[in-house]
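One chain comes next, on its own, written as structure tokens: the form predicted on its own.
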Amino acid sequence: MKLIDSLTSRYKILTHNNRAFFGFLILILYFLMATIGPHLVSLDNIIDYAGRYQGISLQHWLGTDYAGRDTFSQIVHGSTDVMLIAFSTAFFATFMAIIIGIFSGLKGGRIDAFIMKIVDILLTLPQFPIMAIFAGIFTIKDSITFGILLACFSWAPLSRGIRSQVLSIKNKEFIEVCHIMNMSTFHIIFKELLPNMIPFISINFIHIAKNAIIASVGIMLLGIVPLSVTNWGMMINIATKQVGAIYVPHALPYLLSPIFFIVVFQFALINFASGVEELFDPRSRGR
């Protein structure tokens, strides 16, 4: 019952924030498209050059591509890759940032200084070119591996923020009480430190996912990571680099469809992030 009451109260808080609720609804639709959509919409693999670049119609909701295949079915099946890349990047980057940030903040001294030097180096590097180089060096065959690669260059800003949060919290009275009562480090981290950082971590999780989409699409647009042709980044690459769809007026639905869905997904993440702090932090609800 407590879990149900907690979920109900958070749902009410979410509906109170119109921007966050609107973003939440869009994210739910994207989640359903990525999980259930491929089972409901069959992928059109039949090549029909006579029907290439057809316009939007009841038969082809987003027109057809350069080979006469349905664009909408490609968008639906490609959404799974995009979601996996975005959220696997956010998950692994957040996981790394939490471990490194908390360890650095709690240890302090030379260990903290050494870790922060590494973080500073990563923060000063031009991330996109470095990610593109590594994506070209390593063989990437699936979305999860791609997400892990992007996560390796996405954890540093969050780890510095978490380390700062730990430094500001670890000398608080309730942490001192934990030390006096000889409570374990595990208890201090998971019962005292992390609950106070959930809003901050959640917001950064969303922003990492948002940036991962931009990075992955950019890398695939360059043709460095040739994943599935239904991936939205690969669709843009094929349209602009390989089949010259950008110069064909009738090809606009095929070219603009993945761009539109990427922009809407980014928009939904930004709007949902605006209400995340209010969801987890009661102090922010009266602002």
Given for the second form:
Amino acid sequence: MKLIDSLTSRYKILTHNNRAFFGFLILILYFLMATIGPHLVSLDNIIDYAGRYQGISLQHWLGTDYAGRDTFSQIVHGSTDVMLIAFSTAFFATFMAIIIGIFSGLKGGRIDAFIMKIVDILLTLPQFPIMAIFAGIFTIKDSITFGILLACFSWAPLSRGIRSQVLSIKNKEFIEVCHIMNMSTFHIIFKELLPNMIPFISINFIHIAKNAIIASVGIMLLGIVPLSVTNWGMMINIATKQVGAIYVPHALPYLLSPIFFIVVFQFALINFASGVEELFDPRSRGR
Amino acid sequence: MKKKYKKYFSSAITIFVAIIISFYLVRSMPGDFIHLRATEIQLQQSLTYETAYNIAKRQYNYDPSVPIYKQFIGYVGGLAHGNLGQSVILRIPVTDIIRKALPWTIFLCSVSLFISFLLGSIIGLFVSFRSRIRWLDSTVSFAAALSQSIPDFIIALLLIVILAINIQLFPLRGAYDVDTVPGFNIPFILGVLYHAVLPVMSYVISTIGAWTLTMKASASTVLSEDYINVAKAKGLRDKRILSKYIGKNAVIPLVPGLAISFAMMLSSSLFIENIFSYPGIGYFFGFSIGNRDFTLLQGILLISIVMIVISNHVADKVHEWLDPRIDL
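Alternative state: the form predicted in complex with the partner chain, after the form predicted on its own:
Starting with the chain above, the whole complex follows.
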């Protein structure tokens, strides 16, 4: 009951905060698009050069591409891939960051110093080029592998944050009580430490997902990772680099559609993250 | 004093790791490219295969026949002599490419960083000072969130489509007019500035939101300090309070962010410079990844990491100079 109470009160805060609620709604729409969208909208692969670069119409909601195929259906089918990359990156990166951050923070001493040295080095590497290099070396064929690769270079900042949170919590009274009561480390980590860090972790989860989209779209734009052609990054790559749609004035709906969907998604993520921040940190409310 | 040495030491370790990564990259290159190059040299210059093979080894700074640790020592030795090897595809020394490309990237990134930092902090400062004007605050917050949600290369694409292709106001690609003579003359410099407008705009638009928000937050903490109330009570002009009292103190916490932002721009240059075909290191980065030119790739990777390390040190120095209270 207590849980439900706290959830509903939090839900109320979320709906009161317009920006966060707006972000939340859009994220739900994107989620629906990625999960049930492909079953509702069929992807036509019929090439019809006579009907290329059509404008927005009832038949083609976002016009047609360079070969007369419907753009909207490509966007819907590509959304699954984009979400998969974003959330697999965020999931794996957060997972790694939690394990490494908590381990480093609890162990302390030399192990801690050594791990933080590695984190420092990872933070100094130029992120996008390194991701692009490794994406180029290992030929990537599916979204989840791509997500794991991006995650390998995304966990470092969060793990540093988690480690410093652990350091500040681990000497507090309630943790000392746990030690005195002879509770297991497992209990301390999962029942005492993690619940305290959930707000921090969830905000960072959203930011990692946001950066994963930037990185993945950029790398696909360079043409290093050839994934499915409906992936938004690939759509932009094809439109700008392969068929030269940027030089065709009436091809704008085709070129702008993936860009628009990426930007709105990013915008929703940012707003939602700020909402989550206020949700857990009452002091920042109304700022 | 001791901390300072520690910092240099950790930078040295970072660069060393960068060397290891770049070394690994060459070794992960598919195919026996030394053999290929050797047969080519043999045909071109009618030498024996052994001599040609030795030349090829020196060109790539890589010798596959000796054990790995010796290869590594040889590689580092080559680096110490400034030998980054020869580009596999372009067939010119990597150091020459970097020497030509690096100034363009530094130019773009530093100009963008300067403009975006200056504008962002002025806007942030102003908004926090006038936080009672609700519409201003919400408009700026909205714009800042939007600026953060559009990746810089997407902005670059949009700018190209709108300002370079449809309106044809700015050039589409390159760094200077092909008709001008590179050097210190007015037509060339004007051409350079003209060509830099769109890339700089893409960087500025995508980073200005973050500067505005951090400055706003920083300034509002300064605003609640007692000495601001004293200044107001003394009847000082708003302008003076803004610049001398709030601005000066609020800008200090932002300085370490400059190095981070510079590193981000350096890493984004991979996308931006490719979109504008701007001949900086980002362009050659993309080129070398796309064409699997591993010698060029390792050279550029190494130089970018060194640049990031240097920019971190510079930001530390500036921070120390601005705020003598902190001891780094």
